[in-house]
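Let's start with one chain on its own, the form predicted alone, as structure tokens.
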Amino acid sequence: MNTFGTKFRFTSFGESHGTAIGGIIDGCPAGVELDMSFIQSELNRRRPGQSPVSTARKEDDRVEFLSGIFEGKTTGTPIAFVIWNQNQHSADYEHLKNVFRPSHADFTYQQKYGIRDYRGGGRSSARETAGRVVAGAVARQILNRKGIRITAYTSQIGPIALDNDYRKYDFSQIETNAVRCPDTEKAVRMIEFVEKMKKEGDSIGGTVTCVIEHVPAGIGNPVFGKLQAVLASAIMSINAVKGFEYGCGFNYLDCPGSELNDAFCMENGQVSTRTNYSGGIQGGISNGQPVYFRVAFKPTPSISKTQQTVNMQGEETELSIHGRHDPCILPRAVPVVEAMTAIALLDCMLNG
């Protein structure tokens, strides 16, 4: 299962410490003029080493397209691309080859395949998501031409949380700080908290909120092709994701239906709703209102604090993980959430 989508399909390949990572996009419509600088700028938002609150690994993450594009436009054939790994420190993982790191995929990969790449987690590494960002940047350009806008931001790190109403925030502030939070005051507190965790050899998780604006009504299918189900499948495939909720989610479980039902009204000659507790989706199909959801990310499991584990011989032991790791994955996860949202939404739209 290295492929996502049915009409707009993305297949990823590569490992954290292998020669390269990359992907193939199949089903992309022909004749789409691509802005390569936009694609690279999206990769730059995800790349490691961009701030003190991210991993110190340095990668240029320059994407190289191999096929499917001619004179700046898509040809309708598979779009293949590659991102060369240049800054692997595989020796940092030598002491982990015979032990299972807590909350990593070491044990499960070993059980399923009988072999695993212990260098940075191999295929299970978050480095794999760089390919998703490229595919998402292609999908976003198609969606942008339809007026659809996708915006994600860090809405919580540890105990520091924003209000659940995304309308209260200025999205232009998201890229002005290292944690990609639209509340500048809380962004400062978040950064301080992450730096504290880093000094203690620990890590912290939080949430990312994503908003899709100008989604036309009628996207998605009833029963098993629900729009929220496709989005959830895409988002839950991202490393470290532990939860997905859309619309009012878990926050209004004590409210009666009379308060949460979205009353219909007429607005500028069009059917609309007075509220949007449904999160822009009803019956699995978009209703024309903004689609919004929240994603929970666990703390990065690679920490330097001593942890209890078991080795390949079944002996209980201790380990302290060395190397370069994110004390908080949230800032670099924001463009990944946007990318997978774009891939899933475009796929739904092409499916009709």
Second form
4 protein chains.
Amino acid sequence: MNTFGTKFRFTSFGESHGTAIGGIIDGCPAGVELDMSFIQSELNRRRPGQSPVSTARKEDDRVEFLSGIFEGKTTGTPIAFVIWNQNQHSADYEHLKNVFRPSHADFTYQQKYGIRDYRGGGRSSARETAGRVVAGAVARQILNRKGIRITAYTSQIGPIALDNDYRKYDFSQIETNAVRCPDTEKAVRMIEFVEKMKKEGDSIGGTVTCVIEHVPAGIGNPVFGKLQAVLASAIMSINAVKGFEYGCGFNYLDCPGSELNDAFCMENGQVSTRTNYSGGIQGGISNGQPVYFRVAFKPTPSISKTQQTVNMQGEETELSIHGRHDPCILPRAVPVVEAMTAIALLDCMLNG
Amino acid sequence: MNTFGTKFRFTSFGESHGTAIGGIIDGCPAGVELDMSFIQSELNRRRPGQSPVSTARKEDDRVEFLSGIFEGKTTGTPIAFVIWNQNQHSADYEHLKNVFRPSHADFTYQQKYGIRDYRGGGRSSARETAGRVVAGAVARQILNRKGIRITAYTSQIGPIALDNDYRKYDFSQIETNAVRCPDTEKAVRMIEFVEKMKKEGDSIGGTVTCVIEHVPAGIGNPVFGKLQAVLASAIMSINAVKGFEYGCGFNYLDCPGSELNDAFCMENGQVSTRTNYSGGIQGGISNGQPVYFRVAFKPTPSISKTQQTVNMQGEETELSIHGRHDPCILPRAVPVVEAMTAIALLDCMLNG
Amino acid sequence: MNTFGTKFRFTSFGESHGTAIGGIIDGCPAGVELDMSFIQSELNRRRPGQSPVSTARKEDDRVEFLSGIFEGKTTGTPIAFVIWNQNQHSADYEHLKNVFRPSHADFTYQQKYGIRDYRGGGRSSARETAGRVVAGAVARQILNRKGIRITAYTSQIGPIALDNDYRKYDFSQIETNAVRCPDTEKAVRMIEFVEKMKKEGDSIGGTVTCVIEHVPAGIGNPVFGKLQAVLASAIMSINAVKGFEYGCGFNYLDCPGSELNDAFCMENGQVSTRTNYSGGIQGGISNGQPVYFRVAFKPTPSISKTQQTVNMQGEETELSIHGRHDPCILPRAVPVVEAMTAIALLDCMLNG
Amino acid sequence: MNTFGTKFRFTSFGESHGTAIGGIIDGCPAGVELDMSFIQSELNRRRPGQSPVSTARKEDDRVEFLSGIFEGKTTGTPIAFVIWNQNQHSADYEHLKNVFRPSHADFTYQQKYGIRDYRGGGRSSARETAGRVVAGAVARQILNRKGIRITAYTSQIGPIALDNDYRKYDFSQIETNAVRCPDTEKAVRMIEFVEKMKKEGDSIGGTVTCVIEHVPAGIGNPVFGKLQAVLASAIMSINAVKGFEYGCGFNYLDCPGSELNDAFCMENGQVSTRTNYSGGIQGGISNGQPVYFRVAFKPTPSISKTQQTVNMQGEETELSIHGRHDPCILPRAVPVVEAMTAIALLDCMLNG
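Structure of the form predicted together with another copy of the chain, please, following the form predicted alone?
Up next: the whole complex, starting with the chain shown before.
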């Protein structure tokens, strides 16, 4: 299953060290004038090599559209695009041909398919998410025209965590630092922490918070297409994600219903709520309040420290992963979370 | 969308105070001899009125099968079933006709559909999950024959929490107490806490932990049908769920990759891992280790304490919800988590 | 796969001699006031025992709705319904337990599932189509409000055939005779022919023509969801159907493009066509002209004449099928063709 | 909807005069060694400019694979491919920008999307089918290994028709002539007829017959996923197709059931049938006999004769289509019918 969505459908393809990665967007509304520089700028936010806290790999990540756009506008037909692979040091991976990297997908792909492209993780490489960023950047342009604003940021790296309440932060600060954290003081500490990990040949995880503002009421479905289920499915499909919570989530577990229920009130003639522990969703359907959620990312498993593992012959062995890897994936995960959120939300909206 | 799954497809129907609830299981393998008493016993675990910590409503919840079974065996054709509604005090809900209950689905259904069955929450009632328990009990019988064992339990109620490591607990103790908690001492405290909430006309949330043992390696898909995404989608479709985490989840965020990577080793001639922070899934595909996850439930929003709200005319008003409600949904949520897990896992397995 | 449609989804269940047949309609628009007597009258058109040319079986075929309707209106939630089985002479079928009826589904079900409900054909019985008629009658009410009119009629039985051009016939005559043929003279001959077949213990096939008037332009999709492909898929799912053609179909194969191209013209300020060999569909999308198609039905394979066959032990044997069967299924197929057309068309329209 | 299939899923993209056409095959089994020259030879059979009876356009139609293949074998991940567009005379189409070609998709696309790529028909061009041929050639290689053989041929062009019974023909003769007809004498007459049409600036339709040999019993589903419905849906998605019939189809309508029922018999210890009016499918499921069907194609609507039409301003006007067009699409449709058959059948088989 390499397709996400039912009305706005994104089908992804490509391996890290194959010819290209890319995808097809099917079901995109017709007549949308696409801002190509926005799409490229989103790709640039995900691109490796953009800061000292990310990998030193250089990938140009230029997107080329092959169909579905005529005279600058979408035509309602499938939008296919490719991002050519280049700057691949496939030889870097020759030593991984015969061995399973711990907490990577090497072993499970081998079990499932009996074959795997071991170069750079093949299909399981986070490089695959570049295609999602392109599709997400198309979806976001459509959502933007409806006034919907999606903002994600790094809310925790290792032990340095922001407050749960996103309203405390100034979103305009997110892109001012290498870790995409709106709290610029904590950003400095996060960067220091990541650099320490990098020096130690280690890696670190954290959380991304995402906020969707101005979602109209009525999006999502009662039972199995609940908005939170679609978002969770979209987000859990991102590499290294280990948890998803929205609204009160895993927090406030010791608070009673009388404190967590969101009292309804009237605001400018509209039904609103005094609090938003629901995270903007009630009974699977948006209620017009901001939708927000938090995502847990594990540390990237590619570390240069020596690890115990097993090879294809079923022998225990040791492994040290060389190559150019991110010591902390969070900053580059931020645009991917936004992209998957945009794809999932637009799909829900087009489903009515 | 009232269907879950692609190969083992469960379609749910029914409102709390309509004629019946039930569903259709499509794609069930043929020739399976069904243990009907197991299906009924699972329904009994979910049934209201089973203990002092749950609602006093009495619902008999007898399942009647209408098709797809011949001489005690499945035939490969759709299995339809109904659970007739009875003991409905619809008059209890007349006072809710005109008002939106806070943190319920009243307002969002009204926004989406322009009409709602206000009796007992209608389609948004947790009564709908009885149908899922039936489908789950069918799925579990098929999984059981493959040696797969699904166990869920209450791991937190309010401030009383169990340790994250499920291996510390004796699963045989789960059904010995009214809260379905394997730590029998904490179970006593949990029950006291729930009873206190009940007396105060309030409610409380918590977490359910679920463990799937003996999942074969190779289940799930690389990109969008990741096993964790399918499980998250299944679990997030349960009423009152606010979060899903698997493996290391939101915990251990301050641990580096070198500590969280699961070193591979050989065990009885099989590739195994020394730790299981991955939660049995790598790259979206099961690796043969136990799959485990934790689910956050908010307090049930039906409380008798007075609440601020708004009515259909857009006027602010007060509300106190009468009727018979669960002060804590966790114990009855345990079999629902197991059921959705079984449905989702079997579907993934049949998808190959 | 017992579900048809993606937005207006009908899931069918039930065996001929099980407890009930029925289904779930998911995705029905909310707020539609349903005319229950219309639904029942459609069921009556399909019901056996309605005339001398159909089977003598009496089936009451009363539909009971279980969900999705509140105070007479659809609520947007799944509409489940059942039709209880009764008047089953299961003993009639005991002699078929061990033998494969020629051109029936006995052998293929046994091959696929290793088990089959042999009573009255089980799931393969045309009785299953009663559920489709219910779903179709719901869909038709929604289409009717958009001004769309679906009319099917018997256009051929055995050697007695109507002209291809449906505009030559007065649709108001269709329900005036037992074979549902608008040419009342040919209807008399058709009835005589069917009665002759019945006396001989034989059966006969024919064609049904279906016309959809007032389909708005723009319905259907360019490549794989072509309107004609969705209609063909819907119609080919009806028992005994062997062929589907629309517009010029298999006719006019010796006419050049210059004769078959439908010249565009202006008519009352609207783009129209002078001819309609396209059958109202161009490039998979409706063009605003009437959509029409013709369907071939083989003779019902249940005949009392002695036939050669094979039993479960792989021995050649003879068989004579008793019981009460239709010598010609065409008249009762007419409402089924209309129902599947309505379901398919509404689904396409809701898909945008 | 530009995706066909549920397990073996082909998603198509591309416009006639855009950058490229192509697609993604998702769900292809892993470990299949692909014969690339076979894929290219299938493309060559569909390619324009291959004979005097097809268009004079030259399209090289070289396929380039971008993913999903590693060291010559499929990896189970999506197989993306492109065929670059070249030799486009876009200027040829400038005169069509403002006018609707009769019986083409210009008007319906404009109605549905409010925008269209008018160059060479854009997405509605039969050039799109080249991608299907690639996907079909992958599917056929997998089917071939299971011993399944798909053969299509031209069975009628204009008034020159072959006998219905495919067993009368020597399939080895199909590729010996420009019209792909196994009756070499009739092939000569067909070619003459097409050349006459071409000279007159006109076009002609006909039928393609397709035979699938060695389909195992048990493929397809009882109700909505009937094998014939899936095949019909696949075939009706091909440009210019107006009808689909299988087995006895629209023929033999005057024969009674006693003549058309396929008596079962034993043959080499296997259940077989003495006749095959069922076309290898009973109750939606294959019975092990050959599956065969016939497809009606209308004449290509691109003719140079002057036609009446309407322009974008709603004015009646005249049109003569220049450019290089096929006077008869049948010979080039043969590999497309085979391709869609292969895709649909493999998908059904992988669905179990």
